[in-house]
Structures are given as structure tokens and as C-alpha cells.
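In the form predicted on its own, a lone chain appears below as C-alpha cells.
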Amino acid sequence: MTIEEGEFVAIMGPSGSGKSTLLNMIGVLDRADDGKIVADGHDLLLEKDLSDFRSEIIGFVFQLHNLLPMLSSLENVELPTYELKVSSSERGKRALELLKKVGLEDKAEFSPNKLSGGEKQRVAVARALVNHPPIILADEPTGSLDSDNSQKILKLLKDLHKEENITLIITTHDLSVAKQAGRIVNILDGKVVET
């Protein structure tokens, strides 16, 4: 399977097809036994430290949002940017300017105890973004939300993806969020059957 520079592809398969599994070896959250996973020109199971690469070069969404319960939406948008060393006022000016984006601007010291489902979610995709990722994974990033969150949280996924050429890369279930990507890739037992 190839995904083009600036593409939006949805992964569709049953539970248990390997979705996660597939998005997971791409953002280096998991390796791969063996095969080849070429991304932004970095072989990921030969290169042995891919700390850089998971920091500057994917963004992940998940289901479940993810959110460091302690700390503030402000504070969770900020974290990734602790790996490349960004000075504090860059690192809550560009983390402010996300939750903005997204809507959340007013809720930027909120924990996320105080927050919806969407607006967790919501902030989820700016931590997703904060180092300006050119890769975005989203795990089943309408899962858990009603149908008027899940259709915010995608348009808003979709909106950036043009707005900033983002390669993105959801997988669902929902054939309805499927459809509005650029293609579908099913999956079954692990493999690629129809593109």
C-alpha cells in the first residue's frame, strides 16, 4: 500500500482486521516483525532511534483522546513540544493558537475532567498538531463522540489536512466518515484487500 504526500485515506476493516495495529507500526508506537514501512523517507524497522521522527514527522489522534488528566488543555497541547526543546513562550503561543483553531480558546485552563467528549477530543487533534506534523494518524478519531461531534472532530481533521497539506490517515469503522476521504483502503486478517 502507497499513501501520497498531502493524501487522506481511511482505513476500514471489521474489529480485529489490524487497523490499529496498521497505524500504530507507522507511528512507531509498535515494530513490525517484518515487511517494509517507508515513511517521509525513514525505514522504520531499520533505523533503530525513531524518538525524532515520532516528534516532528507524525501526529497522532486516538480514540480515547489521551489527555494527562493533571493538567490543563493548554498544558496537554504543549507536551510534544517538550521533545524538541521549544522555548516556553513559542511552546504557549503555538499551543494557544491550536486551541483557537479548534475552538477551544476560552477553555485553555480547563483540565479535561471539565471538558465533553468533543472538546477532549477537540484537543487531542491540536497535541496532535502542535509540531506541525506532516503526517496525522487518527484512530477511530469518532468512535467514542454522537454524530454532531464526530462530524465537527472530522471536518475539522479535513479542514487541516487542506489548510496545511497534512498527510492523513484515519482508521473507522463508519463507511459514512470513510467516504469523505480521498480513498478507502479495506483491510482483512491484517492485509490490504481492496483499495
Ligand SMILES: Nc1ncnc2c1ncn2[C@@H]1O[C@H](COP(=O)(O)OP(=O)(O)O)[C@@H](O)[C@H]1O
Second form
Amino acid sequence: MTIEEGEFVAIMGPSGSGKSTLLNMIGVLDRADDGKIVADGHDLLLEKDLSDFRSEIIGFVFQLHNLLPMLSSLENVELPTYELKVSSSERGKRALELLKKVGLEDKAEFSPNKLSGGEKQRVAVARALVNHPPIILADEPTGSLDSDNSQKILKLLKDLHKEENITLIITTHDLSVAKQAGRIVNILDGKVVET
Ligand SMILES: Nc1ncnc2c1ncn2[C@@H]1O[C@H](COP(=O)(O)OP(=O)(O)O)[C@@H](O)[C@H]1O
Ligand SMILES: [Mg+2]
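Now show me the form predicted together with the ligand; what you just gave was the form predicted on its own.
What follows is the entire complex, opening with the chain shown before.
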């Protein structure tokens, strides 16, 4: 399948159909051992060192936020910037701006343990954005949230997609979430069945 620059695509499919595997391969958290995946001009099976691609091109939002509890919210958002040449003042500035954007500047110093599920996921979205990646991959970003918080996270992602022309690829079980995408791709047993 082809996903165009600036598209918002929802990947749907039953549990075990390969949604996470697909996102993990695009985000090079996992390497495919066969086939072909090209993203932003990079051949993800052939290129050996994709660490720059991973930190500059891809922002990843996990289903279970994956924040580090020993760091503050602000420090969690700052983490991906250590992969790039970013000064410490710029790092702090960017992270705080993003926490503002997700409505959590007043909780910058809080440990993620002290945040609600929806707030944790908003910090995770801020972290995914801190290196200004053109592609955001979000694996069931609303999967562990109530409908109110799901809507908030979705609106946040949708606004970013619109305002900054970010390519947004999310996986979801929830048709009401998927319907807000420009296109829905259904997969079953690792194959696209309908788009
Ligand atoms: N690295 C891997 N190598 C081989 N098989 C995998 C790997 N990761 C996941 N799988 C298998 O691929 C299938 C799809 O899993 P997954 O992508 O997690 O599905 P989903 O996210 O749609 O629930 C499952 O059967 C899973 O066990
Ligand atoms: Mg999954």
C-alpha cells in the first residue's frame, strides 16, 4: 500500500492481524525480513543505519504511553532531542512549548505516575513531536482511554496533522476513531483486505 505525504490513515483489523507489527516496521522498532518498505525516500530493509531516520522522521505514540516514571513530564518530552544536536536551552524551550500545546504546562515537573491516563497520553504525544517529525505513528493511542479523553487525544493529533501537514498513521479498534481519518485501511492476517 502507499500512504501519501500529509495523509491521515487509520489501520483497522482484529487483534493479531499485524497492526502493531506494521507500525513497528515503518518506525524501525522492528525490521522486516522480507518485502519492501520505503519511507521518506529511505529503504527500510536495505539501509543499515536508520537511527537518524528514527529520530528525525518518525514520532511514535505507543498504546501504553511508555513514559519513564523516574523523569518529570518535561524530561520525558525532552528525551528524543538527545538523539539530535539540540542545545539544552532549546531542548527545554521546545519541550515546554509542546506541553503547553497539549495543555499540561502546569504539570511539567510532575512524574508521569501522578498524571491521569489521558494526561500521560498527551505527554506521550508531546514527546513524539519534539523533534518535529513529518510522520507520526500512533499505535492505538486511544486504546486505554475513556471516550472523552480519546476525543481529546484524537483532536490533538488531527489538529497537528492539519496545521503542520504531518503524515498521521494510527491503528485502532474503534470505528468512530477510524472514521475521522481521511482513509481506512483494513488488514487481516497481515494482508490489506480493503482500503
Ligand atoms: N517480530 C515478530 N516476528 C514474527 N511475528 C511477530 C512479531 N511480532 C509480532 N508477531 C506476530 O504477528 C502477529 C500480529 O501481531 P500484532 O502486530 O501485535 O497484531 P495487532 O497489533 O494487530 O494486534 C501476531 O501473530 C504476532 O504474534
Ligand atoms: Mg497491536
